[in-house]
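In structure tokens, one chain follows: the form predicted on its own.
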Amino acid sequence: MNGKTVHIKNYGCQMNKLDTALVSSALCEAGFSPAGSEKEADVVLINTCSVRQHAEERVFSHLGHLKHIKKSRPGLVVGVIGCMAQRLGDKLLEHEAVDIVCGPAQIPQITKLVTETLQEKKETIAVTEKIRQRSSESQTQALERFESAYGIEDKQIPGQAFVRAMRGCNNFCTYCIVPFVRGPETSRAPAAIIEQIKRLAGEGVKLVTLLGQRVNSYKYRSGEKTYCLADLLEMASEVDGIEWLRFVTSYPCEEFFDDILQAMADLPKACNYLHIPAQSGSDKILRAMNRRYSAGEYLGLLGKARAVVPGIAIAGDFMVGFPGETEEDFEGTVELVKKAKYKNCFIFKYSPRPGTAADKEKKDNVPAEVKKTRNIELLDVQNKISAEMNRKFLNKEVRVLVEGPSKKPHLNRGGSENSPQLVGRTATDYIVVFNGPVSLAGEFVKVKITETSALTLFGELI
């Protein structure tokens, strides 16, 4: 729509961040001009997590402040898109700042919605009534017709791009909404992603994550064949311009996980790097989170990975907190991360979700000081464990994806205008922040490691 402008502001996940591409493609697509900020845009569209109570709440929070807008602007259109407008329906629409509302599976028709909202004046919700039950064949050709037509780089991060391998999850673990928000697990068409992914190449692209819920539960049968995760990444890597590639998130279990581990150890472009996030060290309270492993089996999945993948890099997630999690449950927790040497962790508290077997099954019992507590302390043990594992890289080089200027420019050490503190990370994930032109942004770079910290290696650019 010539002549009028959007801005779109995304909360979440790495699936979320897709779609927000996705959705701004589209939308430039059809002549909208992206905005600077809300204040200039015509339209203005809140990607949503509803994963954590925080991340609605400041979803709510930004959607007062947009009410404030429009009593000066009314003419301004609010939409709400994602995870919380698939939870929420019709309840958001009660807001007075908002007149549109789209599910994950609707966001192809996002120009539509959009646009009949600007020229109607009218509210407008598109979200799928029966979550659980599988896409019909019609709305399956469209979210990959989407996919396929505006899976364009994200250009806030040159040469990097990510593509959806899977939609939706059937693991059902008790703490998690996504099953509810984006319905069931369904893998996409190899040929498919190799084509968005050949296209991506010829933009520039060099680095690909392919993306899941539990990505290392790819399975694709066509014909005689099932296709895998470990499939994908051989096809991917024979795609010129495609020099590193990356999955997340994967899920402990060892299905198709030896062919996956051989997969990385013998392809060039697989990055070493695995995030597979174990939620407790208890098996009490694996067992009430509807995680099928125990913490044994975790750390020999942690240990066959390191046999097979020599140098691989690893990551975790934890949830602290949970009903029923005893000290000693947390102690067991913090046992493990010990042993499983995280390169890091993400690590949140445990708030209930509605419409999750926790919530309805079991008390939040667990005071929230307690869970302050737990989280602080676990967050300092890794931080141990990561400063001790950067300092490995001291005076070493490593080769850097560039990502662009630092975010955080205070921590420049002797930069000058034509020389700013820029950022980038290495094949295995790890951070590295060093001064040079900003025209190296999407480009690789060997940069020499002088100083480290847990969370960031600083370095001089070779």
Contents of the next structure:
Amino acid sequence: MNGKTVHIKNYGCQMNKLDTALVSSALCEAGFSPAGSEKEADVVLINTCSVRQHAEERVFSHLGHLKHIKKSRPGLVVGVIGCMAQRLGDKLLEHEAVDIVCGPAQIPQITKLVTETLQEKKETIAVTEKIRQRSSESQTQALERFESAYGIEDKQIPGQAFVRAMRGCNNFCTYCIVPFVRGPETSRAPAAIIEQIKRLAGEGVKLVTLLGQRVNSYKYRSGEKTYCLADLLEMASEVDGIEWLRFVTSYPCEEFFDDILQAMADLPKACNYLHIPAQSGSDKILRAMNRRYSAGEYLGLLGKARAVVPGIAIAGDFMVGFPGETEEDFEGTVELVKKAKYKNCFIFKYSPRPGTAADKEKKDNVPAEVKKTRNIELLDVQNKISAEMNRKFLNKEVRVLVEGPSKKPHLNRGGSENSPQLVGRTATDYIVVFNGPVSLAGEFVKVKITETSALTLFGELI
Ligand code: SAH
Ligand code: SF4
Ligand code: F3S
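What's the form predicted together with ligand SAH like, now that we've got the form predicted on its own?
Time for the whole complex; same chain goes first.
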């Protein structure tokens, strides 16, 4: 213990959640302890996302709040880590609240940066200058060491953990900032991944989710053999204690698919769940986005997935209001959503990101109002489908991995002190809410479904 406390706030995707867990356990290892709240912390770190402007605005508003806290507590150290740190670099240091800026590829340095800032009261920065250049051997090794040494003590949800299969992205979808903040695509060595999964299993982890921006293109050459995601799933399946395996996010392309679907069908531990964003149902827009498939090919892949893996649950992402999206293009998206029969969908309004091809070459010409109505309409279409799919669970028993207490009371039933409302998920990622003791967090339970809505299944513990 060094007597100092740290609070970390996470924005962004699963990659960021994983990084937050890594940073948190690295700092604990170095003697810091978690602060009860931001108000009591000596160090506040914000792990940030650049994917849409709104994500960045939330961070700036948080920083504005911290600036006020710093007026009464000048000793407070504030660090910005993650994708915004990489994107904005020293511009962030100009913000009155910010003392530390550390990009995603530099997180192995976090303990050093925080300690130096606390001791020397100076600002520190670590971002990768040429993010698209392949990282040096020593940098990769530092990331690997950081990755495998930490991140297992801080399990954000009991019984579950993320494990990185790949870093970065080479896809360059024209709207997307990720390749510019996370760098080139690299697959981690299978031995390192499996070692990490074994350690997690030893600590009680039952569900591992393998992460990559295009995780289905995982490829690692070692001697004569090239390992793909199906190999990784098979190897991870052999780890005792692990009961469920998931992977996100998949890119819709034929090339990497058959083996993975077969592995999913053959391996009992591989959850029958696929998150496979389509982004649009218009071939013209898909081309402009540099997504390398047509709406027809995409639906063909879903058909194949359903044929090889009966009962598979499929989730998607869509973007509305991409430059040049006409009413007709949007209708194509609505049609695709109707045909795809997703379990659920994430829908975003296009947000121009500085430096991306779409921002440089195209005008953000769909008015905000139109983006908003298209977003609402698409969500409405999907909600009807989700509600219908969820109804099929009525009176059925499902196996659920319990996450913990539900954050808001559903159906206005909070439950009693000994049996509050809990939330968990099925293997296929359906959200289940029921009453039970908090001690069930991290355990598998059986729940009988008694009520359903578009987003949630409600039930009773069996
Ligand atoms: N690698 C994943 C997801 C990356 S970002 C994939 O390829 O699907 C998560 C989601 O954010 C994307 O699926 C996309 O729908 C959305 N997104 C990305 N960039 C965006 C932008 N500039 N504006 C709005 N939404 C965006
Ligand atoms: Fe972004 Fe496309 Fe890479 Fe996904 S695949 S992270 S959307 S560039
Ligand atoms: Fe994730 Fe946002 Fe970065 S989506 S990779 S945290 S830009």
